[in-house]
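Read the single chain below, which is given as structure tokens and is the form predicted alone.
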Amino acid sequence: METRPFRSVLYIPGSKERALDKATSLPADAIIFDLEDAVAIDEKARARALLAETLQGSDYGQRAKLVRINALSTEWGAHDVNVIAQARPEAILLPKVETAADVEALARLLDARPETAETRIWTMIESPLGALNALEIGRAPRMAGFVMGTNDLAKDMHCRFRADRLPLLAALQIPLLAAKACGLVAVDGVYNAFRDVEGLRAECAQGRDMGFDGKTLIHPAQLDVANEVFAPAPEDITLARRQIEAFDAATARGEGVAVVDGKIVENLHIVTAKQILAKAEAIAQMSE
């Protein structure tokens, strides 16, 4: 399990110098520096050069740094890779991914450059075919995470937006299952109404309960809610510690299970408890 927190993953336009600077102080666990949808066509070349320079000269601390390039099928995608490679990116987020071959094409470009030897690949899952092929995509070279593109998914599925997201659940859960099977991070899609705090909180809670690691965000005002909802609650941390203590005591007595609050605690519960504590510790380190 990835213990590094990805509770809040904020999109930042790669063409906006002021936004790039502000992002160095925002309480985001991860930043997606966007060269795709957030950048106008006539700004693509300037944005990639600005972003490469910024990533080399700015300190984003422990925040995970992902660069969303344009699709390799466009005239800008390969140029994005060549320029951004100078900044030795931590990860490249590839949009419009529908098969493992899309990832393999990017992996070959990265393999050809020594400065990107450690660069990982994340993919947008934003089409019905991409969702259905999520397992083979997750097994592709350099893969590290999925980002759900729920707006595009809804568009292609011709489904309605509902607060409970029932029409989208299968399209969310299939890639989520694939991510868990492949040991990848999985981040939920954006919530468009960035001023609707309670709506955001409800959708974050749904994503957390499904098993997503965090939420992609379109505005800094959404950061606090995502950070709160996707962090282990104090009562969960307390229970995890009690479960581990009780199980250790039971093991010392030669017993295979323990009982906490009238419920059986087995080894599988201890695995989850340790994951909760590791995540809480990682969040605490980020806060420092």
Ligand code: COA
Second form
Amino acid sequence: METRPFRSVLYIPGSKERALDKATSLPADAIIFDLEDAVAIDEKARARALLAETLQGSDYGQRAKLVRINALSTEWGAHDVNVIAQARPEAILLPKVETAADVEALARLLDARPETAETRIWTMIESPLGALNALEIGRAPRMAGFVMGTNDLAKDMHCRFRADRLPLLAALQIPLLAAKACGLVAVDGVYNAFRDVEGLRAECAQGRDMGFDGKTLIHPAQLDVANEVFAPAPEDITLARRQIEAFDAATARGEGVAVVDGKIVENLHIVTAKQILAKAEAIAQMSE
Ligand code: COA
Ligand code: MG
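For comparison with the form predicted alone, produce the structure of the form predicted together with the named molecule.
Okay, now the whole complex, with that chain kicking things off.
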């Protein structure tokens, strides 16, 4: 399991200099520098050059840096890889992925360049076929994470937006299962109404409860809510510590099960408790 936090994953259009600059001080765990849908066609070349320069010249600290390139089937995709490779982002986020072959094609381009020897691949899961093929995509070379593209998914499924996201649940959960099976990070889709903080909070909580690591965000006003909801709550941390203590005491007595607050605590609960503490620790380091 990945302990590095991905609670808040902020999209920044690669063409917006001011936003690129601002992000060096925003409390995001990760940034997706976008060359794809947030950049107009006429701006593609300028954004690519600006982003390569910015990534090499600016200090984004501990924030994970992902670059969303255009699909390799477009006229921009391969060129994006060539220019962005020089900036050594830790991951390239590939959009519109539907099969493992899509990932393999990008992996071959990265294999051909020494600068990208360590670069990981994340993919957008944003179509019915992509969601259904999430397991083969997750098993492809260099794979490290999925980002749910819920707007594209809803468009292709002809489903409606509902606060409970019932129409999208299978499309979210199949990739989530695949992510967990493959040991990948999984980040939930965006909440479009970026001034609606309470709506965002509810959707973050739903994604967290399902098992997502965090949420993709479109505006700085969304950062605090995602950081809070996807972090272990103080009471989760206290409970985790108490469970570990009680279990250690039980083990010392030669017993394999402890009881905390009237609930059994077995070894598997201790695995979760330790993950919660490791995540809290990683988050504390992020804000140092
Ligand atoms: N990342 C970093 N900074 C951002 C930002 C982002 N995604 N969105 C806005 N900001 C900055 C603005 O530059 C502005 O900074 P300033 O006060 O220093 O000038 C500040 O936050 C306030 O912005 P605001 O005026 O409230 O927003 P806006 O009307 O300029 O832009 C959006 C609204 C939605 C167009 C903009 O937030 C955006 O482009 N979001 C990203 C969209 C995207 O990437 N989509 C692709 C994936 S779905
Ligand atoms: Mg999309």
